[in-house]
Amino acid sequence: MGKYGWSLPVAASSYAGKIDFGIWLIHAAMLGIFVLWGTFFVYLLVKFRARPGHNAVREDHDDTPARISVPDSISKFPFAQMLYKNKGELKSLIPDMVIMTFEVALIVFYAIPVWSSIKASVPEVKDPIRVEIVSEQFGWNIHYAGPDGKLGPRKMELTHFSNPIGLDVAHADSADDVVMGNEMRLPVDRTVVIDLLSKDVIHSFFIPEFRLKQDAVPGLNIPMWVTPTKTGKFEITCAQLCGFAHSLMRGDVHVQTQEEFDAWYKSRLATIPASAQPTNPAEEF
Amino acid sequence: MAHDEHAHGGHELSFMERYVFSVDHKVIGLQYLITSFIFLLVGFALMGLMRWQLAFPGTPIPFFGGLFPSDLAPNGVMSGEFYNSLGAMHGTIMVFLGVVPLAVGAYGNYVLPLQIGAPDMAFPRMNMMSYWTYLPGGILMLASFLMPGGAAQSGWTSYPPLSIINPGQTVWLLSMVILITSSLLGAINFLVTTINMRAPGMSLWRLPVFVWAQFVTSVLLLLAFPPLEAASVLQLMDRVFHTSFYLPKDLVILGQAYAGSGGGQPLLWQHLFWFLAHPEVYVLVLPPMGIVAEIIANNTRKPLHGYKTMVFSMIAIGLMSFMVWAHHMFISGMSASLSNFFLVTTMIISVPSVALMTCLVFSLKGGSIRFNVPMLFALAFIPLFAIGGLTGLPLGLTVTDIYLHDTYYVIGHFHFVVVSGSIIALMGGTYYWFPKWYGRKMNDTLGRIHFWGTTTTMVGIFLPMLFMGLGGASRRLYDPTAQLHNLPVQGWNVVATYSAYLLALFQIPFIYNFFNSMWNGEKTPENPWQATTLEWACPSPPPHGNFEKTPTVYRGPYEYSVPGRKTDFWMQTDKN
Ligand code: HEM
Ligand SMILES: [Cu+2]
Ligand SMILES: [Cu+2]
C-alpha cells in the first residue's frame, strides 16, 4: 500500500495532506535546529577543549559592569537593565526568540485553523453518510443510518450477541439501518459523519491512512468526520489499550465507488429480518 | 541545630541505627540510591521480556519461558494479560520507584544538605520515614505479580473503566497511595531544609543550580501529588465499594450489564491523572538538569552562562507545568475547543526549556573543557535530551498529535527525554559524587566503556521507535503483527530489541565498577574535581553532622578562573 518502514503511510482522506504537511514541516525544522545546534556544540567542544596553555576565560558576569552602552531611556527599566548588563546573555536568548516566532506562526496559521476544521466542527455537507460506531471489547460495530439519514434508537436491554448494539428493530428509523461487525464500507469522495461510542472501556478509532484518530469513551457520544479520497482497503485499528485482546481489535474499511457501495448496501439490507423491514420501503440511496 | 537532636547522645550507634534505620541524610541517600538502582533493573528486566514478545511475537521466551506459571505464559509464550501487566508495571516501576527516588531521594538527600552547608535535613526522622514508606510501597507493588489474576494490566495511566474491571489494580492503587505519601514527606523536608537550614552567607542567589532544581521539584511534588492521591482513593472506592466516580451508566462488559455503573465520567480520572503526571515529567527532568549544570560548570572551569536565566527558567517551567496537562488529552473526547488553550500553554512552556538548554550549551564557550567520565555523561545529555524535547513539538501541536498520539512516536519521545536524558545525567552524577560518598574514585576505563556502550545502544532502541511511530504503529500492542499496518515497520522492533539486550550488557561494567570501587577504588583527596561548591568542603565521606564547624559562605557557587588568583577555583567557603 505504498508504505515504507520509516515514513508516513499513504494519505487517503481529504485532510490527511494537511496533517502530513505539519508533520514534515516540524520534522524539517527539528532537523535544522538539531544540525545547527549540533554543529555549534561540536565546534565549542573542539575549540575550548582543555590543553596545555589554554585557560578558561570568564565572560561578563552579573556583577561586572555593563560593557555596551544603552540609551538612558531604555536602561531605566529594571528588566531591561538586567538584560543589557550582559551582552552574552542577551545573545543566548536569540534561539529562543527564533523558536518562539516559529511556534507562534505554527499556532496561528496552522494548528488552530486546521484543528477547528478537523476536530472542533463537523462540516455542513448536503448529503452525508451517517454512521454510528459502537466499540466494545474487542471489535467495532458499524451502524449505518441508511437512506433516511436517521439512526434507529438503541436500548441497552436489547443488547444480545445477535444484536450487539441493542438496536430497536421495531422502530421505524431502524428499518433501513445496517449493522456490520469490523467491516466498514464507504463511497469515495463522500463525507461520512460518525458518532463514536463505546459500550465498555475506552477504545481509540484509528485509520492510519485517513490520519483519523479519536478515542471512544463510554458515556460520551463523540462526533467525527472524514472524506476518503482513495479507493482500496485500509485497516481500522484500536489505538488505546482496551484489555488482553487489544492487539486483535481490528477491522477493515473498504473505500469503493458510489455504485459499488450502493450495490453492497442493497445486498445487506436484504439480510435484515422481516420484522425489521420498513412499511414503506426506503428510497434509493 | 538539627544534628544535635539526633547526635550520638552518649551511646554508640548500633549497626541497625547506623545503616538500617538511620536518620542521617547521607545514609538515607545511599539507601535510596541502591534501592532505586535495583528497581530500575527490575523495570528493565520486565521490559526485556516485553521486547522479546514485540520482536518475535508468539515464540517462547528463551531461557526463562518455562519459569512462568502456565496461565501467564502457556508453553513459554507470553499471554496478552501477562504482556499488559509487564507494560503497566514497567512504566510504574520506572517512573515512581526508579527515576524519581533516584533523582530526588538519592541525590537530593545526599547532596542538597551538603551544598547548602546544613548538618542534616530539617526533619531527620521524617526523612527516615519517607524511605521506610517508599520501600514497603515498592515491595507491595512488586508483590502484586503474585496476586490472583496477576499485576495491574491497564498501563501506568490506569484509565477507567478498564482499570476498574481489570485484575491487579487494587494493589497498584494501594501501593500508589503509599508511594505518594512517601514523596510528600520528602518534598516537605526538602522545602523546609532549603528555606531554613542554609549556612550563614548562603543567600538564594548563591545556591547551586542543583539546589534550585530540587527546590522547584519539591514544590511540584507537593502540589501535584495530592490530587492523584485523592483520585486513586476514588478509583479504589469504585473498585472495592462499587461507587461510580469514573463509571457512566449503561456499561455492558463482555455482554453483561455492569452492576457498578452509575453517573460518573471516565475523563475525570484523566484530568486528575495528567494534572499530576505532566509536572511529574519535570520532576524526572529538573534534578538531572541540575546535575548536568554542576558537572558542566566544574569541567569547563568557568561560571555557568546565565545562572539567573536558568533559575528563572526552572521556576517558570514549574509554574507552567500545571497548565498544560490536557495536551495528553487532545483526542480523548475532551471538548475540542478547549484544546487550543492547552496548545498555547504547551508551546509557551517550550520557551523556558529552550532557554535552559541554550544556557548549558553557551556555558561551554570560553571554557577549558575536561572530558572526564562525569563530563561525558553531562555532555551526552544535551543532544539526546534535545531529541526528546524536539520530538515533543509535533505531540504538543494539536493537529499533528491526531496522528502521532498513542503511537510508538510517543514512546520514543519520552524515552529520549527520560532515559537518554534523565538517566544519562543521573549516571553522570554517580561518577561525579562517588568520591564524596566513599572517598574513592570509580575506574575511568570501565566508566568510558559504560558511557559509549550505553549512549549508542540507547539511540539504537529509541530512534527506531520514532520511525515506527511515523509508520503508524500503535503502542501497547501485545502482538504488533496482528495489525497489518504494523508489518512494514516490524523490522525496527527487532533492531530495538537487540539494542536493548546490548544495553543490558553494557550495564555490567557499571555495576562491577560501582561495587569494586567502593572498596578498592583509587583513594581521592577531599576535593578531587577542584570544585567550588560546599559539598567538597568537608571530608569524604562526611562524618555525622557533615561539617566540623558550620561553614560560612562568601560568594556565588561557580567562581572558577577568577583573574589574579593562584588556583582556577575559588571555593564558596574560602574567605579570600
Ligand atoms: C532502556 C530502558 C527502557 C526501554 C528499552 C524501555 C522500553 C519500553 C517499551 C518497549 C515500552 C512499551 C510500550 C508499549 O507498551 O507498547 C515502554 C513503556 C513505558 N516506559 Fe519504558 N523503557 C525503558 C526505560 C524506561 C524508563 C527509565 C522509564 C521512566 C522513567 C520508562 C517509562 C515507560 C512508561 C511510562 C511506559 C508506558 C507504559 C504503559 O504503556 O503504561 N521506561 N518502555
Ligand atoms: Cu484496543
Ligand atoms: Cu505532558
Given for the second form:
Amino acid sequence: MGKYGWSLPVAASSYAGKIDFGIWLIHAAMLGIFVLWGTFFVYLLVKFRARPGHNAVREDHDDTPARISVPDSISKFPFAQMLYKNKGELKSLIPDMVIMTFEVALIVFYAIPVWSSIKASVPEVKDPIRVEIVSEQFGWNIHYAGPDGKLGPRKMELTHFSNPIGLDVAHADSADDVVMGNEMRLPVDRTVVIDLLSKDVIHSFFIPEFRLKQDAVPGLNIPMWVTPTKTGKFEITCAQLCGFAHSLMRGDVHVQTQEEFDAWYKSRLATIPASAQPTNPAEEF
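Now show the form predicted on its own, given that the preceding structure was the form predicted in complex with its partner chain.
Here you get just the chain by itself.
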C-alpha cells in the first residue's frame, strides 16, 4: 500500500489542509447522522417489539387533510390551511430540514469560498515558478521557463518525437527553456503557476499529496497553482482512463529545497547548448 494507507495521503501543499478539513467534516457529520438514526431505529425495534400483553393496534387514517377542520383565524388563507392540515407530516420533515440546512451552509460558507480561493484565481505572488504542462497520450511534458522568465512559443506543426510540445526553438524566448517528460521539480514553499494543456484527449492531472487535480482539455489553457510545503517525491498520475497505455502517465514530482532546485535547474540548462538545439523537426520528418 506504500504511502497510501486507509486515511488521506500526507498533506503537502498550502491548501491541502482546507480540503482535508471539508472531507473530515462531511464524514463526521455522516457518522453522527448514522449513529442518531441507528439509535432511533433500535429504540423503535425494542419499544414496539412483539411481546405478551402487547398487541398491534391498527391506526385509523380517516383524519385525512381534507377532513381536518381548520381554525377560523386561518380559514381565509389557503397556504396556512394547507400547513395546518399537514402539520403532522411536516413535523416528520424536521430532521431532513436540519440536514439540508447543514449541507447548504457547508456549501455556501465553506465549500464555495475554499473552491474559489483554489480554482477561481491565481494568487499574486512575487517571482513565482512558471511551468506549462502539455499532456498527451501517454505522458506529461513539463515545460519550464528559462532564466528570462518567459515560456517560449509553441507551434503544432513543429511537434515531433524529439520536440513533443512543438517548441519554437528559433524564438529567442525558447532558447533557455527546459522540457522534462513525466518528471517535475519544484522548490518547497514557493508558489508555482501552471498552464495545463492537452495535445489530444482529455487527461486529468493529479497529485494526491497536493490535493491538486484538474482536467486537461484539448484546446483549453487551464491555469492552476500550488505551493508545496513538504520536501519529498510524490506521484503524478492521470485520473482519467485515457487509453490502453494510461498507466504510462505515472510520473514524479520532486519537491526540493531552493538550493537543490537551483542546482538541478542549472544542470538542465547546461545540457542545452545552442548547437544542440533541434532544428525544425517538421522538415526532418
